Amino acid sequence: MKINENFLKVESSYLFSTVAKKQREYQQAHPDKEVIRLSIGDVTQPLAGAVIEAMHKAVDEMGSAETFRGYPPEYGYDFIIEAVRKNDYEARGIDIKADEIFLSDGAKSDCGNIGDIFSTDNKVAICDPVYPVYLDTTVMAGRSGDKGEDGLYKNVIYMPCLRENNFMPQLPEETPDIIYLCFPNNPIGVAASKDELTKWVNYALKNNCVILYDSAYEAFITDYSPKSIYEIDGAKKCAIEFRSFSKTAGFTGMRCGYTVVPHELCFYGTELNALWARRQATKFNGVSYITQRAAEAVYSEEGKKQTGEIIAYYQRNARAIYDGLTAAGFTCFGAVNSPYVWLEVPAGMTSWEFFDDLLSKCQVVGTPGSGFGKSGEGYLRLTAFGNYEKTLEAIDRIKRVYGK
């Protein structure tokens, strides 16, 4: 028997369950402190009424035998999936096929599982800092090579987001075959222009690359920034879309996403839509049908309504944040157009250095910029997912510390 050795190359604890463990182990230590999280951006504000009804709605009917259902059709209900047509595609002048549409149990799963259908020869390009399921799954697919001794694997392509270039990544000198990209991007929290998408969607086409377009954090763009990568032309030949009701309808609880994969995206003569289409019944037996009947209340108005006032809520935390921090003399980023502000730590202190302090001094949880990438060294990721009360006492308590 042999084991998949790739997995040895990662990382021996995923980033935010070394920041759990972290928090845990203080407050076992202090358990007369009271601990802030503002670190894993999981929500805490509840379901929107018009879920929690369609929810109820769904269990009574799954207790009868004249409505009940067993296993839901591979790749959604037809409800869920031309809600999801009509309002986040065709509403947006988008023309997006019902069988371009693949509901999951989140974007984070599929992000990661999107790497079966190609070659585990292709060049992976991943921005730095990142969300470290890209980089991950690459690492245990068997594409990023070793790690050498500058802590980079030695077949990933990284494409700094750095201050100087406004944390935009730039286009890579070596041409890769696979691009994850994600905006607004999770942790720095930038959303990308039309020209700067357009860019992207250029280069794929005439290198022949797949861009992966993570559009998990979308709800939270307030600008004239795309809510979508299909709303650059010429997108549907190169790039496969990722959405979650995660962050959007605080469905972290819930598990629901989906992937949008058009007929357009070939290679060689293979539609890239029918081959996720067999591994997701391969592998996928589908979300729940009640979980799937709270999807549809999102886009029901009064979902849409209330969820709109749950994003505005953890708007306002980010905002509060931003101003809070950039008033004590600290360097922001983020917020605008994101759930997460990206704060550059003190001056001779590493990112786990402040993590470490920030959370002995003022009992505050941030996310490491290290955990991200080594490009994220020197910042703190800081997210809006919390209770507002408990935000603006996490700022109080930094200011009164780190205050100049």
Contents of the next structure:
2 protein chains.
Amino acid sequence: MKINENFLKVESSYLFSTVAKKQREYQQAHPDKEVIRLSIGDVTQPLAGAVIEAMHKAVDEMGSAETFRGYPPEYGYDFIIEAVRKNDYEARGIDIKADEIFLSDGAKSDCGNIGDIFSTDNKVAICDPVYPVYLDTTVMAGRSGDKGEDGLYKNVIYMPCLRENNFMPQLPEETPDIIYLCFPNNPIGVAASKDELTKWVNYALKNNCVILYDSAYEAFITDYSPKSIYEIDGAKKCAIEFRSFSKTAGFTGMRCGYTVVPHELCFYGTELNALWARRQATKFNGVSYITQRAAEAVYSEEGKKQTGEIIAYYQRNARAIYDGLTAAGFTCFGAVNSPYVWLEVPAGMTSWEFFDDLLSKCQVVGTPGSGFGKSGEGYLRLTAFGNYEKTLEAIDRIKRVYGK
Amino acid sequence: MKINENFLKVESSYLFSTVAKKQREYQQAHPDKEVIRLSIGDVTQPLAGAVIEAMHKAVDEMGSAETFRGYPPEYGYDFIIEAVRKNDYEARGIDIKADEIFLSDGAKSDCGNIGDIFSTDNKVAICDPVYPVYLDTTVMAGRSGDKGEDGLYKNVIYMPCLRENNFMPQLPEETPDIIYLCFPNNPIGVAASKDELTKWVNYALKNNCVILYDSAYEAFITDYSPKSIYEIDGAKKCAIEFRSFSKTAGFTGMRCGYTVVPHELCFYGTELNALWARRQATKFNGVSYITQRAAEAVYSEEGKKQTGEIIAYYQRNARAIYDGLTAAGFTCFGAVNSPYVWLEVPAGMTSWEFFDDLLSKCQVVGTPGSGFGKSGEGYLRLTAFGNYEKTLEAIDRIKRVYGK
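In place of the form predicted alone, output the structure of the form predicted together with a further copy of the same chain.
The complete assembly is shown below, putting the previous chain first.
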């Protein structure tokens, strides 16, 4: 019996686990201090009233023989698929068919599992810094090659997102087969314009690549940036899109997202839609009925209004962090179209050094930029998902210690 | 961009989808007839009152800022892990550590995803007939080789479960690396004795194999057969166990199960526990908080009593099918330790022919044994998960048409 040795090539500790461990250790050593956590991208505000109401109703249905529901359809009940199709696509002038939408237990699962349908020979391009799941699952699947002395995997095409390019990845010199893109991006918090995305779609079409487009943060867009890659002509022929209710409706504890695989997306005569349908039917068994009703309620009139208020709450946090820290002399990015603020750490410090400094001096937890990739070194990610008053308190503490 | 071509080697239509399609087509052609479905292994009875109550409470918690919960721990909240550890293992004299238990969205996902941690070079042994997920995921991962003229995959070791061996698989002549076992088995419905399982554990230990043990039906055991493979000495050194709340507590629409990976399970110095932990932390984001509270309630005093009554209800169905059809002249197996009855089809008919015959003459839907594998030919699986009165009606119809 042989194990999948690619697993041994992955960094053994998951970034967020390390952050949590450091926080825990600090708190244990200083039980009197109140630590404020602006690190993980986890929401804190309660679910919308319409969602709660829908769930109580669904729970009652599960308790009665007449209305009980067993195995859900593998790709989602019609009621939620239809709500997604109409609200997230049709309403924005995008024609997505019901059988192109696959409900799941979250974008993280889908972003990782999608690799199943591709050959392990494919060359993967990822942004740097980036949400760790894209790279880690690439490594685990055997697509990365070994790690070099420079800390980079030999077969991965890294696309640095640097300040000099407004944190936008540049078209790679070496042609990849699979391109992971996420906008508004994580961890930086910058959205891509229509022109920017058009450049990528055209590149993918010309070079026969597939774009894996993570749109988990679209609800935070405040300008004219596209919310879906399918707003770009030709994207249905080259892109799969991942969406999540986690950030849109505070569903991190609920586990629900969806993936769109258009029928037009075809390689050598095989529809990727058919492959993903097969993958999900075989290795997944659908989403809890109660969760599906909860997701449906997000699209109700009340649900839209209430979740909109929650997003606005977090947007106010983002703005407060950005403005507060900028006023304190920090250079900040993100925030406008995103719940993330990307902070330049003080000169002479590494990301982790500033993380430790911030924890010990201000009792504020961020996420070190270098944890998201080499080009994240020198930055720290702060998130807007906290409580407003706590967020203001954190900014205040940072100002007092580091303010100029 | 290349697709994973192994996907093209899988049977393009999933067994249960085909069954559902035939049923739908029949119903459309005969809208006046009442079709009774004894096919899919899906429960029909409502959730236990204790579970419903726990969910209402959890829903309310999600609606209040003080009690709201975001991302769940990737491997499950302590409260449910502890309930599993105590009730399913400690109470049966088995010492399983909390960090050896991984909560998930169901045994189907885990049975498929577990393949991620193994090399694709491993040789897989599966029973025949068998739950299709083991074989299909083996094919999709590239471990099966091509399909031969005989309909069998060249690199898979098939272990026929035939009447002459009491439907028990025999130790294979060629040594596998990975052995899928499920007891009480699906589709046949026969449990393995302690001696039988001891034979497998010893074989795996001697030959350096890993056993993937699916114990989804343990709640239906009525005799002294082991409910867990860890009741066998040495199993912690060679076996991973999958469990599900689907059949135990009617959770098919809820999506919850768990996988046990003991620390002692080690190959060439690597703990499989660490690999699975890494897999789940990277490609999975935990189970809905509400579902976890529902699962916890299954282990409460009330929950145990109520789910026990539901199991008893299905067991009565199983007995009725078995006794009724035996009295009608059919040869039946299973039922005693299982919600499944394995029926020999009338001489001269194939499984699918009898399926069609039964649908058109009795409006009863079963699942063709041949759909579970070559050695299932000549059998039909009936399930006890229906409504009692409807089940009796189905038996009656079968008796009237085929009774001797």
